[in-house]
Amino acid sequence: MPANNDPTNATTAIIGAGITGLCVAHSLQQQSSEQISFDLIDSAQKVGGAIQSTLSNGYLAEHGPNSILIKDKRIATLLRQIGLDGDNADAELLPARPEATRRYIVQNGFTVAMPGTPTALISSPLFSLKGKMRLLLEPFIGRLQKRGNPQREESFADFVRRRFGPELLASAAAPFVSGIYAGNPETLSVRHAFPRLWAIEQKHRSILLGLIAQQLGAENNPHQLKPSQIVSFRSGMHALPNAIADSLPQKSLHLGAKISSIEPNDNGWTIKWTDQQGKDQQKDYRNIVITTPPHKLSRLALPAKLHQTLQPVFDIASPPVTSLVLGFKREEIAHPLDGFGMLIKQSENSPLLGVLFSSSMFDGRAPDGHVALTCMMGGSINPQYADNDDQVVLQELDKLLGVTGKPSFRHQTTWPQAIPQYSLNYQEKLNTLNTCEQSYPGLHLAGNYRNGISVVDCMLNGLDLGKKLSRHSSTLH
């Protein structure tokens, strides 16, 4: 017999304990109604999914992301209510240095400083003075007209040629890309991978005429946060999924659970798993959040003809990326690691497709005297480079930012399928999800494959989907 039977011990199961799903139940759980309750499921022994952190011998790595924009009140104030923003100097929460605004592209061999004024763009040598006049042109480019085939998606390297022209693309946008998605700009939708740039398009036909306008404050943004801030925490990006779940009550997670069964009943979902204890476990559900990314997805017990419809979600995209934390002694770089760090064009034919400068844009990433460098590698373009060799990658960093010596610090993190890619054919993937949650009442899929990949991203849809899944509740009782 099953250990547990309660059908009216919690209204909502959600499987997978990423920063999606936590948010997802701290949202539910901020709504304080005694009929709104939850069980967090993971197979996982510890919460966060790909945000993690290790602390080692002074120096401090990231296993994934390595800070969040705060540009939302309703981060802002999530921060507050689990405890990491306060006004004591042991607060977790940890901005970034200045310099951290300061990012370089890697040109002909050279780090160069991205412009960050129109008079820097004037002069900088990224771009060619034909380079800069075309850019100029902007606000008298059209909307994209698509005779024939209104259904036709627009890359994102169409995008830019079209608006900006082809230096812009190759000196900023496509590095841009790959420190972002570690994507392929040719393939990526515009209007799927890039929102709210597209979004600027449609409004205001230009795209600086919007960001003019924005700056101004046409736009009415009643959660927008000025100014924005990048922040990470004092003990690593991990403390924000574990400070989230340590103030979930301890009976709704449940770590190290291995599902058996999902299935659909009269009233909502039945799961079957068993616990880390080995113990079985069943309950009813009035709905299920599945937060798991794509390829884990593919692998959960789900109804057969559910994953039979699925097939289109599991076949995103999700290229492997190498994050590779070295540390060195601060003479033996050259460079003076004055920024966030760089990101390297493709026509440099680089092993890397960026390097964070980790110990320049936060404090305690690094011993004193000591720096801290994040490498990544691989992507859509070059996924065979997520399996560099150290000293391939040491050689690239002695060009490029005079780096000589032995590491004095290592710790690797290899994710064979790392971000999910919003391609051209991406509507389908969206036509899909729609249909299933559609086809079964009480399903809901959710996670960075779905509205947006940054870590900000996923908490605001989690929390969004715990307030929508709270007023359901509550009109049923």
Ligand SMILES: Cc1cc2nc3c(=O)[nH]c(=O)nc-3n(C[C@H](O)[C@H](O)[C@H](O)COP(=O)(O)OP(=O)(O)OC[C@H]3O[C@@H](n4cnc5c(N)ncnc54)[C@H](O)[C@@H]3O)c2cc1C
Contents of the next structure:
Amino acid sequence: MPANNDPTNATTAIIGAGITGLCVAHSLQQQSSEQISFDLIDSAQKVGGAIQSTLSNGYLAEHGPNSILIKDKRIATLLRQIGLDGDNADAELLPARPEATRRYIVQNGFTVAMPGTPTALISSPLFSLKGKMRLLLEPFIGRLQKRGNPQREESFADFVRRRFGPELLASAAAPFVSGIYAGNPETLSVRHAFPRLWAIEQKHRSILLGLIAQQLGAENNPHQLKPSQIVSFRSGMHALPNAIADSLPQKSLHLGAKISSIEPNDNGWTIKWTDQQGKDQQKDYRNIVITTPPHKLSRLALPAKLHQTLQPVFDIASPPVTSLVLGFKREEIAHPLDGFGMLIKQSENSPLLGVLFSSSMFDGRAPDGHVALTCMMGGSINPQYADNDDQVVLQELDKLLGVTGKPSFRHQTTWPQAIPQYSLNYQEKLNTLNTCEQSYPGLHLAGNYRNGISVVDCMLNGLDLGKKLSRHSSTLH
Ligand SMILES: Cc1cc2nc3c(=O)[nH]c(=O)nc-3n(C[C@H](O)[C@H](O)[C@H](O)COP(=O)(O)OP(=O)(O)OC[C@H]3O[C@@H](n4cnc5c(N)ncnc54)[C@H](O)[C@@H]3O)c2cc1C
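Alongside the form predicted alone that was just displayed, please also present the structure of the form predicted together with this ligand.
Complete assembly follows, chain above in first position.
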């Protein structure tokens, strides 16, 4: 027999305690209204989803994200509220070292620094004179003409080629797409995968002129934090989900839960699950927020009709990615490792997507006299490289960075379906999500396959959704 409905009767069930679900819960908690209670239900034994860290032998290995870019005051506020940022010297918040602003691109087998200023661009060997001249033409390029086909989606690659020319695509923009999405620029939709870039073109026509207008403060974004900051946390990225979870009422956290049914009822939803102790649970909720990734959403015990309608969402491609953290003695690497890391041009035919210089980015990632490298492999273009063996990786590291020794530390995480791709048919997925939410009152579908894949995007989406739910709840009382 399932346990009776809890008399406190939470109004919202949040399925998935990754960063999106945690931020929905945090936002609901901040409204501090007794009526707005919630349960956060996850099948895993730990919170955080993709955000996990391992500390071993003096090395700190990230399984998923290594850093976040804070450029929004709402994120800075949340970090203070959960105690990760404070005036004390041992606060968890860990800004990246100054040299982390330098990023390398691998071209013709060599690491070349990405130009960070217009002057550096003029002398950079990354682009030919013709390529540089083409960049300067960008302010004169018009918006995309969709003659006869208003629905046509433009790929990120076509967008960059049209506005900046093919060299910028090959030498900087495409490697950047590997770094963010592990994706293929030819199949990602610029409108959905890079909405801010797309919006600049819509508003200003020219990206360069639009960026200058933003720099000059001509646009008023009340949430913008200046300067933006790349950060992690002293004990690793997992400090972020852990601190949010610690700040929530512990009775609302249900880890290790096996959900057996999710069904609509007259007033909302009924969820049945088996808890960590093997006890059957059943509860009614007004709202249900599902934040599992698309491939996990397909395996949830949803009503048959909803499951059928959601099929296009289940089909969102998410290529595999492996994150391999290797530790070496400092003297075993010839490269100065004076930067964030290196991204690799596709024409290099490398078995790696890129390498983060983890111990150069942040303090405390390797023991004294040692360094840590995080190799990213796989992705949309070469998914088979997610299975590289170490010999292949070490040969490539030797070729690109002069790595000679044997690693003294190794930690590997393979994500079989790592990052959802906002591809050219993404509008169909969005339409499906909107249709399902309209057809099933109280249903909310969130997570990194909607409104951005970065940790910060997931956090902002979670905070916004929590606010929306609490506003809605208060109007019902
Ligand atoms: C290798 C890698 C590197 C990355 N690097 C960066 C980076 O440097 N910076 C950055 O900003 N972003 C990065 N990202 C992206 C970012 O980490 C993710 O997009 C984000 O963490 C996703 O959060 P989420 O809450 O939406 O989903 P998830 O983290 O996937 O959480 C979903 C949760 O749902 C739970 N769940 C699944 N099935 C069920 C079920 N049946 N019942 C109950 N619960 C269930 C899971 O256990 C999980 O806790 C990276 C991602 C990867 C994979």
